[in-house]
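A single chain, nothing else alongside it, follows as structure tokens in the form predicted alone.
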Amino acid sequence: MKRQSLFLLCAGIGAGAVTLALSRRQPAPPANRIPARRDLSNTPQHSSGTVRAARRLNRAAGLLATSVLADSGVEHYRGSFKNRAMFTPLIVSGATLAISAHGTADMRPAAHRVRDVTYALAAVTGLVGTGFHFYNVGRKLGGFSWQNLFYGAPLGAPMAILLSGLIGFSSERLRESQPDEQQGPEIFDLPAGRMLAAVISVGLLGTTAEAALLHFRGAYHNPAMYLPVTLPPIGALLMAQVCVGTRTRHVAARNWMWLLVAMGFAGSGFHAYGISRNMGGFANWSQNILAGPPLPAPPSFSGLALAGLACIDLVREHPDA
């Protein structure tokens, strides 16, 4: 057992340390997918950038698949799955981590269907299960208490995923929008990068909400709890500021969605030092692990990060996205 608890938590830090490798990737330009009606100086260049943020809005949205995968399955086996419902979330992010892997190694600048309908899925189960989860807190004893809060069904858990959704449907959005140099990309006749900075600086707040809720009931014993309720706050600043379309290089929002993914993989580290505390440690891993802090929480921080960054290349490449 012990082994195990092990493996999952180097299988964590190896795919965090493999989603870092590959969003410095910089993939080579799609050919023999220009229509013909379009300027044949222009188009290569603007394809290759739009499909390469797509990309990585596809990473991003695989590692926030990821980190819902895991922390659901913890959290509704430690519920005894009483609710047949609860296996969704299991099942979706699944599918959108499976989905997402494969956007990531498709260069053609095209939507794709299966991966519309999956993220579309992704997004309404969010939905469904934030409903579901507020309807488990507001019926126990004391209806929304600090006690029910703390102990009944996160309010904010079932949102990652709802993101993930958001970010992979813009991703495939992104991938059919056909800049020029006159009008950059465009998402739902909206420009892509502002629409996008707007998604993740909200998605960071509602992050953030969640952590402090939680972090408040530890009593921010470790002063280091008080990282993911202050550094992500500032990154919504800078991302609204990428929202407005201020034409700078915004090298303060991308340097500090850098630090943003590594809070989130230091957190995954933080919460495993939580867990060995505990007594008995991971030799008790099926008692510690549901009781103690959640070990694949954090990298939700580090999944709209990366979101971020590919959002920034963007508007630098296309200031008027």
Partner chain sequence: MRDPTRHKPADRYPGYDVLSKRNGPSWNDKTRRVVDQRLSIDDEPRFFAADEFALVQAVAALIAPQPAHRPMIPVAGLVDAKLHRGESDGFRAPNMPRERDAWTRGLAAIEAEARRAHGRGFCELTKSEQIDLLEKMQNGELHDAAWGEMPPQAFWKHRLSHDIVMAYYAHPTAWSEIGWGGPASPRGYVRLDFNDRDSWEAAEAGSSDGDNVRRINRGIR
Given for the second form:
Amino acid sequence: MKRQSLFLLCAGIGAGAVTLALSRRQPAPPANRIPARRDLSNTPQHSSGTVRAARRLNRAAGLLATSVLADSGVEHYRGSFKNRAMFTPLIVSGATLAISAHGTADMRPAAHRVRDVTYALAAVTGLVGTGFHFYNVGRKLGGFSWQNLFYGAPLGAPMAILLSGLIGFSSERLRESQPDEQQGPEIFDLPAGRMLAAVISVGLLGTTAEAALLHFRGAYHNPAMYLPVTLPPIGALLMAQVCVGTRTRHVAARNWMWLLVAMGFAGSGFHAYGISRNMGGFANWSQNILAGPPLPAPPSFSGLALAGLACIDLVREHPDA
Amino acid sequence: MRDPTRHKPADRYPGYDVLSKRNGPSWNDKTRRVVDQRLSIDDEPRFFAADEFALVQAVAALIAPQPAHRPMIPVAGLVDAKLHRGESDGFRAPNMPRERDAWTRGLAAIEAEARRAHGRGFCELTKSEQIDLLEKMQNGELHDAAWGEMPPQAFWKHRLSHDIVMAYYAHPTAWSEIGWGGPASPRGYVRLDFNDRDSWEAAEAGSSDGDNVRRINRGIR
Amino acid sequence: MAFDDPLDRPRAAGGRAPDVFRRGGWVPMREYRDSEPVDFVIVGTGAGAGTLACRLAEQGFSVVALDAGAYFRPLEDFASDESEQTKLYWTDDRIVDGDNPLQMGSNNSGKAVGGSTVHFAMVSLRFRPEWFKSRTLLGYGADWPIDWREMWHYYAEVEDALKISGPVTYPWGTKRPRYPYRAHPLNAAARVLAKGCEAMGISWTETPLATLSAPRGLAHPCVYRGFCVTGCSTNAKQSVLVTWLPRALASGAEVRDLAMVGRIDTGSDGLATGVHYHRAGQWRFQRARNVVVAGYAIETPRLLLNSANDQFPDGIANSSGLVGKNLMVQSNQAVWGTMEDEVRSYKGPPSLAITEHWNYDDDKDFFGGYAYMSQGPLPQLWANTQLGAHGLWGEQLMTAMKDYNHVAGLKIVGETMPQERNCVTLADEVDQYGLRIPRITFSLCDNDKKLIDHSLSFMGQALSAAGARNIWAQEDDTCHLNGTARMGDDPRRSVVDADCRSWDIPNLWICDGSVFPTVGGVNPSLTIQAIACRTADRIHQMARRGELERLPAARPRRVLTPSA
Ligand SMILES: Cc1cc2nc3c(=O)[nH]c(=O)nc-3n(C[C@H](O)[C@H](O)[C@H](O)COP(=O)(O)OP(=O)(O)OC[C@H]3O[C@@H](n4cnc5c(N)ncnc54)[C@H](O)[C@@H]3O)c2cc1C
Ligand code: SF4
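Based on the form predicted alone presented above, generate the structure block for the form predicted together with its partner chain.
In what comes next, the whole complex appears, and the chain from above leads the way.
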């Protein structure tokens, strides 16, 4: 069991890295594949920017899934996988990660059925997981007391896989939407960029709430622990502006999203430092990976911020989006 | 005290040995040194005379009878070592001598009581005669002059049974027997709730299959 | 260097003291000559002494603190082993008698730099405000000469200095500030207490504990190893050894380990002149302008009585005749049972959950109150409880011990009444230093017994409601020691005043658990430390006004602000 979870952790981190790397290489579109749903007759009109944005959303969804894979792996291992359902987020986030990698590499302007289904599944898993966690905490002696909020099943955690699913699903909608001169890309008949901005804004706030709760548990013993509860809400505000604003250039929002990307990765570094401060440090990893601050959690901010960047570009290219 | 409705095997933690964690993160150098030292103590007296020592062994077998499926703990040797080092509990009743004197006098008194009642030494008595004598001591029903000022109950309570039981549960074999996690530093524990077990803790054999439990316990590091 | 045994020869010497946060490490230490009269020589380095030494040194006074115990570095010196760690206890010879002779040693007194806090259970509770005036407001015991509002201020200071981890809101009593660190996760043993309370309809909460739930400086957070009362090897436990004393050293105090004080001298003017102490094989004399005694409630009166001289034939500071009198313990009875579930109470600090319900309920047929907490005995302690309190031995004991991982228990910390017949006197026998050993006489009074009966019956119901079976009561235990040099307003009826200053000898101070007029129903160390902080502030004020004998008004020389 011990080895199993370590493997999952490493695999998750590795896969996340691969996703990012792939996204840089911009591989050629796979030839001779029959697109899943749409006929490609109008491909030329399709904005290449939309596909790029969609791929970047896939990448963001992948990073979120990586974070979930590793985090739920560790946390559910800590919970000894007492319930079979505790394997679900691992399988789903693993699959989400894989199809996100696939989506990131895929240049075609069409949705992909497997990806679609997987992302939808991820979103549903997030919802069901949240329900499970609420049920578990509520059922504990003391109910929704601080003790159970701190140490019971983390209420906000499954939201990350929901967000991953939503962002991925949006990416697919983006690919299949056909913007023209009059109208930008759409998701469910709503302007894609703005709708995504709203999701990301809310996602950032939710993730902040999770960090706030857990950092309160740690009594903010290190001033750096205030960063993830102060920077992301400002990002959420900026994304809200992207959502409802009239401007298209959003320089501040873009810079802030890059700041959050960096903050997320730096967060893992801080958490590694936190683990090293526990008794026995990394030599006592079998305890401290579980007991110390969660290594894989902070990059979920990076994932959201990457999605934010994609969404800002989308709005710039399609001011109506 | 045991609940008759619960059917638990005699060996509750089959295959579990706290010493298997000795080289892992649950033990620090100081603990290894201390426990190694204790494990090197054998059933050889350094404080007691040979006949006293045999008597301590006989009494220890009654107060802390050892299970057949685990290696023997040299209880008398551990008691002897403590007295040899001259360790004290730090308090005593006014008519109680200090530790060493209390033991020497108490053992002599037990021997005297056995001879007075049965004409034989304590070690030659039958088990039920031996137990009977210990119970009398516990109840203050012994009066041989060999006790001096020392009340037999006080000797039973504060020296004889106390020192023997403390010696027994100072030994890793006893820790394994009751499924205690054992030394735990630097690595402590993570899973604290009901029925939660860290992978470095002993699994208990319940109604579920003992072989699986044995396999888990053998794998603990 | 050969293996350096802290029990063998003094470590704090040669201008350095052990760095408790680093294996083999040292920190610089200022040293004073015996012939150089220091502002304060302090006997002990425990809850009272260590706190006071730190605060006085930070105010710029010259301070030497002497302790009979060893200077440990927990990271390297503490084994995960009950027998080995008896090295932390005061196990010098003591006689116990009375109707209910106390168990000393491991049960209630420490001998180490850091005092009993090195092996205490870290429960850090405030008194109920009314207890400071229990005679006037509640009709029993004696009033404290201190107002609770002042204490509330000092409690907050100590809670912050120790980064107490506690519940977000405390269910009982007057409002208190939020604990600096969050509560620890509950273990199963604590959940048994919680279940029982919920079933009985009373409140419970996570126990405020002096152990870290998050890192602090070089101290690691708690790893839930459960060896707290045998010494914490991670420094998570915020004992005096790892909190006040490093601060004291940094501010120029000197700590002398393995230094047993045998006698306080007084001059012809009736003032104390210094202390005789035994260190490294010889008797020495440290001169001092002020002497503070803080050796806990047995050793403090013993030292005062052993210091009798022609001028003070009944012992020094004893014109009231109350030195050694009014010894109060706390009742520490328990109920134990077995659960169908695995509890494994050896994990985590022993007392993670608490109810103070009966401290705040005044509708009882006895005086005083009690708190009760969950328990986590390690094997030797548990076997000894089964043997001594439950009377099991032989096969019965062996069988019962197999249920170790299923045991849950609830244990009280109960108030006992001050009684003059409960006392510390001197026996004729002497110890290894040639000093007369203490005789400790203790008997429960009827009120104490009523309280105990009430608690056992209530906890029995609670434990049964929580699902435990085979429940039995442990009726014999006590903990904590207080009251043998009580403070008060009246020199005829107390040993020291509200500032812990002797009525008889104005440059002699007593600053430890001995000064309690009543004990209340909570563990005492937070209160001892709060009083020490208050005493330090009072000394500072009096010194500034030139009200202290032998301390010119110009002092203190430099004033450091206490670092956070
Ligand atoms: C097992 C256990 C658990 C406890 N748990 C708790 C708890 O959870 N919460 C709580 O509040 N309290 C607890 N206590 C009690 C608490 O530790 C004490 O009340 C507190 O430490 C007493 O402080 P003190 O300053 O009076 O004495 P101590 O802290 O005992 O300090 C006295 C020091 O003086 C030294 N000394 C004594 N005489 C001399 C001398 N003549 N010369 C030199 N040095 C001398 C001793 O070596 C010792 O180091 C516990 C105690 C024990 C034993
Ligand atoms: S449980 Fe925590 S406080 Fe207690 S000994 Fe272990 S680390 Fe220290």
